[in-house]
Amino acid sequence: MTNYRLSNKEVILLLKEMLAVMDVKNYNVFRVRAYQNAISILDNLTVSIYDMWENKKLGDIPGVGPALQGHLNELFTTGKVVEFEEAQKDLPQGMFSLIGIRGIGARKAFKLAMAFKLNSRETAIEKLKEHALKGEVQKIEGFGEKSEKDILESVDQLKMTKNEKERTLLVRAEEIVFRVYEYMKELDCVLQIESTGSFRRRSPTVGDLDFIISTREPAKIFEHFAKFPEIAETLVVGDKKTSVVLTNGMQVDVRVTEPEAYGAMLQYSTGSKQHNILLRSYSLEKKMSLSEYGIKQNDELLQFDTEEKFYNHLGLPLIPPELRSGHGEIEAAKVNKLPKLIELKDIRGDVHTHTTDSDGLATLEEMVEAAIHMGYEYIGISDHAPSVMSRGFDEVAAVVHKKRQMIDAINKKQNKIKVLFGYEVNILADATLGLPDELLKLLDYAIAGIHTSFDQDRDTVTKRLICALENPYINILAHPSGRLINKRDPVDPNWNKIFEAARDNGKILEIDSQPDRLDLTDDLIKEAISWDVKMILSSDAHAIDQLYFTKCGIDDARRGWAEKQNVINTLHFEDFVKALNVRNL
């Protein structure tokens, strides 16, 4: 029987369209809310929804009830959901192309599509623009001259709502956050400021930025923020909240609170929707109710100036922001079994780095000096392996021997750091490796990774990765899923087989810290831990400053519940080389 493998993006789009139908047709408010919650949770999954279905684990996803499980089952087995198709039949299809353009929600999209007979998804936006230019939008009930002008501007610039825009890499968002912090801290009345939401949870990408400011003088806060030089458009101005769009398209929301309630507001604004839902359910069992203002108990609102006091009042330890996703952290907190998360200071070395010998920007000597400056005990140089196919065995063998001599010479003339010799070897489409075993065995270690043919079927990709893991001269599987955030979907192997092969062959899986990789993903890190598979946290640096990307990998590891003992490059050199099974020392 043929199943229909749809990407998470395709599933979410289908569910969002059904949500729009529900809105337009006034479905039961509780059903609408349940779908909204489920979409929010599914949209933040890094694991494949299809894989969860195939492994009969849809019920493990918070918020995905029996009805939605049934729809997803129908979708993956037949390629469609009959109820969804029937519900859409009497609606103009053009409305679905308009949803997501700033200022146009489901109901407005329906009104516009009906008024202008926009029955084609392909032509709806262009036809809407034509009607707006003729001044016909403002004649529709509920619209006006300003609405028409805003729609024209949004269509011209194709401004999308924050939920439809491509999300920003965390490191790019961090630059904006730093500038906002620096600007707002010019005021003495800013007592505390924190960027919350997905940014504080250290998610790989950020949709918009939320700031919570503790102050006694909110008017001064908003007056000052209104002059922030990067603001392009102001969306909302209120007594407690201001929303703007910056010149780079990022939406920024600023909320103020009195110092006594800062902890409660910080907690409310940081946790994912599912974390907060589960925490509210837990509090109700204890006859308490939660809000952004505090905890209500016996008809009295209790305020908290710190998050720790907030959680402690519920009988829980402080839950780290990175874990507040609604995936078991509250249950773990209840029995005091939260992990002691890995920290940046735990990392003692990095063995996935590149130099000018392949595609790096710094020389071997410069990378070693940079690692010494960082206080590392060891560094591994792992340039992309030279190709035997294009250069011939003898030439490549000469390159390997020369590099070996250079690294041996560096180790002899200094004792500040241990330098290891490795290569990053391509796992070819036919599951063979780009460097033969005769040369691999000359290295201290080898990293294998997929760099081509990402569109192979699941069985082929699984076999390809397992062949590398079973090779006696491969030590590390690099960026195992091959994803590039916002650019390339991950490969889709049978992860249980990958974890089993890594464990049984004593191989290490990489947490690649490049900001657009972060691979293994946090959910796979957590899964690897359950399989007792060891990992290594690498910068994959191609320049000196990229050695500091390790911090991004730490964020990823913490979201995956990783502790110090799960990551081998937290070990001192002698123990590290044993854990990695380093050769030729």
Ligand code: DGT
Contents of the next structure:
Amino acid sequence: MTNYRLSNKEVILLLKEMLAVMDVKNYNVFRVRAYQNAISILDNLTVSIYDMWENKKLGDIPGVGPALQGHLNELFTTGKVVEFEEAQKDLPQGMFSLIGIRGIGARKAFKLAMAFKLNSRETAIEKLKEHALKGEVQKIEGFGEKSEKDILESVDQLKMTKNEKERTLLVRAEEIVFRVYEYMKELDCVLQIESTGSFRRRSPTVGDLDFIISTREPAKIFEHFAKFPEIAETLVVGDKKTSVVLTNGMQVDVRVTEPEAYGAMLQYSTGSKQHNILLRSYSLEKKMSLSEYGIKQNDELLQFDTEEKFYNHLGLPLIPPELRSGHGEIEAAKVNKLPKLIELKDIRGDVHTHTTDSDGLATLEEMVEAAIHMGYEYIGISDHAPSVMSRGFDEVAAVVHKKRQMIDAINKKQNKIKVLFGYEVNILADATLGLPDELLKLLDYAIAGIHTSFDQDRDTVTKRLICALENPYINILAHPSGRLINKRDPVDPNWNKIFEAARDNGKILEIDSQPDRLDLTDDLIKEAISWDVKMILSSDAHAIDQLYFTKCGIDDARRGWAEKQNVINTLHFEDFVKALNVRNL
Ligand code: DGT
Ligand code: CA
Ligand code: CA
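One more: the block was the form predicted alone; return the form predicted together with ligand DGT.
Below is the whole assembly, all chains and molecules, this chain first.
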């Protein structure tokens, strides 16, 4: 019997279609939520779902219950799921092509497909565009002029991005790299191995993975790598290089070198391309020519076993990989002015964290305990502030007072860590804050952030952010650009005005460490430093293990040339509270 080896992407697509059906047909909300949860877990796997099924390991995946296991079993053995097909039989098929266009969820896709009789998946988008151009979308209940415009824009973008492969988040690439290391290190003839390219430069996303291996037995290396269990397709096989695609779609390039020449190969394949090009022109002035094999000088090829020796031979100090973007690092290295980059061990506390009081998974006590375990001097709890609009002033005031007492109590009970009381407060579309000043002033500190209305024009969003920075009770501007990697574009304010307002009002800009935020972005961090604006590195943890996200924020900060003194939570508690301007002490 042949099985149906579907890729993760194909499986997820099918499950998401079923989710849309459940949504349109009003299935029980708990069932929908459980199903949604399972999809999100499967979507985040970096191993093949098919392989898990084949090895009878589906049950090990949290959230994947017996019903879903049954469906996947049917899918991989027959190529379809009868229950899914039955459920969507009476729906217009075109709706499934519309889901994912900006602003169109399952219900709206259903409405549009019904209204315009979009019964074919192939032609649905084209037809929708024709109707939108004729102004017919805004006539449908629930749609307006703006949503019609959005649809047209989004359809055009869809065409542009369809050919671009989505880049993989660094944290997910990290899991794959770890498995390749583990697997390749089974061989004694692997003397050194490193994942280079954008991965080593700690870029927020990577296109493909590049490995270099130092060895005396290249043939053995390639023979072993060819049997790496996650390989789906082999693209190139040579005696110096091999390229494959893994089951999760990630391309992996492997190159080998002798240990004597490892430094040059490491330098070359770390890139970036732009850094290498600029380094090559700089070297040519000194009559040296660079390649992945070494430095050619007076017709002689010099080899380097380490990168440091390679750079030193060019008269430069070792340039940290995070800085190798071709934006001034060679000039800085020439005059010995490279920054002394911030490190993870410099971080002494974290004040952007969530608990079960809002959307976190751990209680206040659990978060505090975890922060002690991490060796922090201080932790701030900053749940999303309760909404005065929906709960009324008095009720919210009571919540704030009660939380104050809880924080005071936990500080009295132990002296291992200082606990600070804050909230994360929404900057609403009209620039007012989600919590009034009378309540804000009761907190030790407050973090303001944009969580809605990301598509405002430049002027409006600039004023909106500045308004928050000018409020005397706001201490930190959270994830200032609002971007979500692969999902949402950043807002587009006049950043110079934002930096100026932050500096003049003594406000702190956040480096949010969530792997899909990394916000401030590296280029904005570098600008903030030039304005002498202080920053804070936060995990934005919604669970205990997410406190470790700060590691990702450190990558981001280093790519933005940040040193210890640019980031206030490298300070000891006494100096930190002064820098943050904490109240009520
Ligand atoms: P990615 O994979 O898109 O995230 O970005 P990278 O930087 O990993 O780029 P990739 O995988 O195409 O190439 C890996 C490294 O190889 C790159 O960082 C530098 C080096 N490299 C690639 N192409 C060139 C080139 O045309 N000239 C030079 N000098 N170096 C190159
Ligand atoms: Ca790469
Ligand atoms: Ca590559």
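Only the largest set of C-alpha atoms that superpose within 1.5 Å between the two forms is called the rigid core. Keep in mind the model is a prediction, meaning the values are calculated, not measured. Residue numbers count along the first chain shown, from 1.
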query	finding
Large Cα move at F110 between these two forms, threshold 2 Å, rigid core	yes
CA of Y548, rigid core aligned, shift of 2 Å or more between these two forms	no
